Amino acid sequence: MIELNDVSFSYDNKMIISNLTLSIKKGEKIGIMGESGCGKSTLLKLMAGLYRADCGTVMVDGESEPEKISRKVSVVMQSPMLLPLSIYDNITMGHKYNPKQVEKVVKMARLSSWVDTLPDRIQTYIGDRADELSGGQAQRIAIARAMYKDSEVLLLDEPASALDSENSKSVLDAIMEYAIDKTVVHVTHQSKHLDGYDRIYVLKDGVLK
């Protein structure tokens, strides 16, 4: 499902990823740990088609061009980008409207109790000041968005970093329930978030160990 062959990536003349090779089969759950700034998020963005490797190849579900890879994956970044639209539009992002699926992902992302308190509920307009939402609310919207896209590959960058311990466990359990038959790559610095994963790597000095 995901193949990285001899991939390198640098930023400002600093090598971030160095000759990295990784093969991930369909349905595998892969955890990647490492210190802050080690390149975990960069590696995830390469898999998401958000960055192009300096050399080597990144292939996801048979696609190697970044713009085509991005259509094949669902991504939850640590600092999600929300648009000045309704919560509904931030979740569906132009994909075909399926009311039952919207309701399902809102529940799975643990958004229901908050959304039900809003004046227009799921149609509540976030506006130009989406940063006024709590970090947890923004992350849950991003998680619901990734679930709604329903790609075969789910890429997670610290998806529960803005949640307290109880809520993070609840949301991560929901993600794994949703992604039971999907390919998952989860980067985090907390090993407890990777319980039950098939393989766990440590990224250090640009390589996986």
Ligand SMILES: Nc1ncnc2c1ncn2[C@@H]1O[C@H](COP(=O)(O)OP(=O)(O)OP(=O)(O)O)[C@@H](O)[C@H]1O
Second form
Amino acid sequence: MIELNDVSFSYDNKMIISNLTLSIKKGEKIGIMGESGCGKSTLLKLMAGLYRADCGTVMVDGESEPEKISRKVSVVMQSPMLLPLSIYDNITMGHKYNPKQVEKVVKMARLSSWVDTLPDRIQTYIGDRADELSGGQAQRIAIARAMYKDSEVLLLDEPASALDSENSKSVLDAIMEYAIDKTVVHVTHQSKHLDGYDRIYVLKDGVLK
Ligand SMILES: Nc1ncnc2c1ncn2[C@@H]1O[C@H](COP(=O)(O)OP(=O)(O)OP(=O)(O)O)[C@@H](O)[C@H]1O
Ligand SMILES: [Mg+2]
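May I ask for the structure of the form predicted together with the ligand now, the form predicted alone having been displayed?
So here's everything in the complex, that chain up top.
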């Protein structure tokens, strides 16, 4: 499902990923840990088709062109990007209309009790409220968005970093339940978030160990 073959990537002249090879089968759950700044987010962005490798090949769900890869994966980035739209539109992002599915992902991302307090509920416009959202609320909208896209591949970059431990457990459990048949790559500093994962790597010196 995900194949990285001899992949290297640098910012300017700073080598971040160095001849990295990795093969992930459909349905596997892979954890990636490592020191801050070692390149975990960069590696995830390569798998998400957001960056193009300097050399080597990245193949995800049958695609090797970054733009095509990005259409095939669901990603929760470390700092979620919200748009000046309603919560509903931030979750659906122009994908097909399915209010039942929105309701479902809002519940799974543990957004319901907060959304129910807002004046226009799910239709509340975030543009006016962007500064009023907590990091955890923004993160849960990003999780609901990734679930709504419903790709075969789910890439998670510290998806629960802004949540308290009770909420993060609840949201991560919901993600794992949702993603039972999906291929998951999860970057985190907390090994307890990777309980039950098939493999856990540490990224160091540009390679996975
Ligand atoms: N757009 C960029 N341009 C130049 N350098 C960058 C860019 N993004 C990241 N870097 C640098 O590349 C290195 C790897 O960054 P990256 O964000 O991948 O690390 P990380 O492992 O995700 O760290 P953290 O655990 O803190 O999130 C860091 O030294 C960072 O400063
Ligand atoms: Mg990072």
